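So this first bit is one chain, no partners, the form predicted on its own, shown in structure tokens.
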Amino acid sequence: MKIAFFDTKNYDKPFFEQFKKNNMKIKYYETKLNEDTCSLAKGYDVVCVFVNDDINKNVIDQLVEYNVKMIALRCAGYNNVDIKYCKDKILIARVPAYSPYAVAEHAIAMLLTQVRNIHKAYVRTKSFNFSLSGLEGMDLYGKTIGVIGTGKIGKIFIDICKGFGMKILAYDKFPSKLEKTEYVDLDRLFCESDIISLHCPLTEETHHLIDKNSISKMKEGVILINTSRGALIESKALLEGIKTKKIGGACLDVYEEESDVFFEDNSNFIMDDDTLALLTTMPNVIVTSHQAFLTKEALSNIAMTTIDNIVAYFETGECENKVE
């Protein structure tokens, strides 16, 4: 089996190498596979790709073009790829749960740090700074969470809260039976939650399902969390929302336009993208690079399903993380 991995990052390739199975050749790209790169996959059996690889309709048909028999995403997110367009041409298969206790609790960490001003301390400190002013922070005891989306990493992103002694309020298509926890419509949600914390994925339904008017519900100071996809949130609102003090803080580990930005040393170039380089200017607000996933625990479950999915499909032409 051959296999092109598109989109290789330096943490990629130990933990690929370690599960590779012996009849395995995998070439790593570090170049996004879109229409102009989509030529690198011929001669392949397999692309392997990432959450910024664009796998369009031109892209599909070049691949089935080179008999490329299936489409290996290594994340469990698949909006970049055009489902519809894949069926019956090839096959797309996906890791649905790497490690959802890693994003949870990232989602978690960039609130703490929000609500008790860590990020500022630490700035601080390092100068020698040990005034206390500006400082202040905000109990989570008895505050009222509103977390959209209870799969599997929103269910333990409320049992974290749990512990916090929170309140919750949730909002899901498909509501589970949870402890504690209140099922509200989003009007309800927006109304009473200090926090609102994103798990759901981006489909055409949820694209800038936190906009202008869905701010405009929401409490004064309210504080938002995305550790699911960019496009939830409608940037130019989330900038408006801050510069008005509507929205009292935000914990960002992605955003709307990141394909070109996250993941990549951009520190000795101007950002042309004056929403994100405003955002990340604000002392409210908190940017991570998409790093949620990024620990030992997913990475190693990630290389092991992406490639289970592979020898699965080759060995038996099925494989039960397909996406359809």
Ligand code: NAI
The other form holds:
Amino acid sequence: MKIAFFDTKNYDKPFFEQFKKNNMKIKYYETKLNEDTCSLAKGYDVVCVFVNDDINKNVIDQLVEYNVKMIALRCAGYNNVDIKYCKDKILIARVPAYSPYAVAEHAIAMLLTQVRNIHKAYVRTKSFNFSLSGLEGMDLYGKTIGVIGTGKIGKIFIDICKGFGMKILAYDKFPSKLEKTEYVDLDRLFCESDIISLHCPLTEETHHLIDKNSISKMKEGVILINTSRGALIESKALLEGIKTKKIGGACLDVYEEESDVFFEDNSNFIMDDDTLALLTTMPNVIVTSHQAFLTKEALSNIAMTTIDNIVAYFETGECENKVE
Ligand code: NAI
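The form predicted on its own done, now the form predicted in complex with the named molecule:
Up next: the whole complex, starting with the chain shown before.
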């Protein structure tokens, strides 16, 4: 079984080499899969892809022509694949959950960094600046947190917030029954939350869920956390909100236009995304580059489930993690 593995990072390979089966041969490509690179998939049975590979109609047509039978996503989100166009052409499988704890805990790490100014303190003490001036923080106890999307990650995030003694408001298209959590409509969540954390998928409906209009409904000084998908937030509206101080802080693990810059060392290049450049210079904006999933436990689960998905499909013609 031949697998073309795109967008390989040095942390992927050891886990896939550990879990791959004897009959599998994996070719690791550093490049992302897109229209320019899909010819590299010729002669392979499976392409294994991540969040920023671009699997549009043209790429799918090419893969089908090369007789590639499966797109094995090694992530949960699938907004980068034209799912409808794949129907009856090629199977898509994903890893629905690899460590929801990893993402929920990263969102909390960013929030604590933000409200206690750890990012500033870390830099200061490195050069023996032990002044506390400007480092005043905020208690999380008693604050209202609005959680949009209460699936696997959102639920764990909520449980951690309960431990801090926070009041929980939630919005989900399909609400669950959660203790000490009040489901409200989006407008009320925007109006009453001190902190808002996004844990819903990126769909046509949620694209730019946070825009100029929704920001205008929020509390002065609201803190936004996005560990879900960049395009849930309209970046220019976010920047404007930061500049006008309507938004008191942003914790971003994802960014609308991240595919060209995240996951890579761009420190020797001129950043040509002005919005990202400005956002990263703001003292109250913390950016990590789609790092929330990156724990040993998650990487191990990703490799195991991806391999299992491939084996299941080739042995039985079915795969419980297929995306339709
Ligand atoms: P999940 O599928 O368990 O939960 C998503 C929740 O969002 C569900 O409860 C669903 O009903 C809700 N939802 C769907 N449409 C909605 C809408 N229009 N408005 C409000 N809620 C809506 O997914 P999970 O595992 O909790 O992941 C959430 C998101 O986190 C993923 O879609 C993915 O984009 C992101 N993610 C980010 C990672 C990172 O490294 N930063 C890693 C893994 C996932």
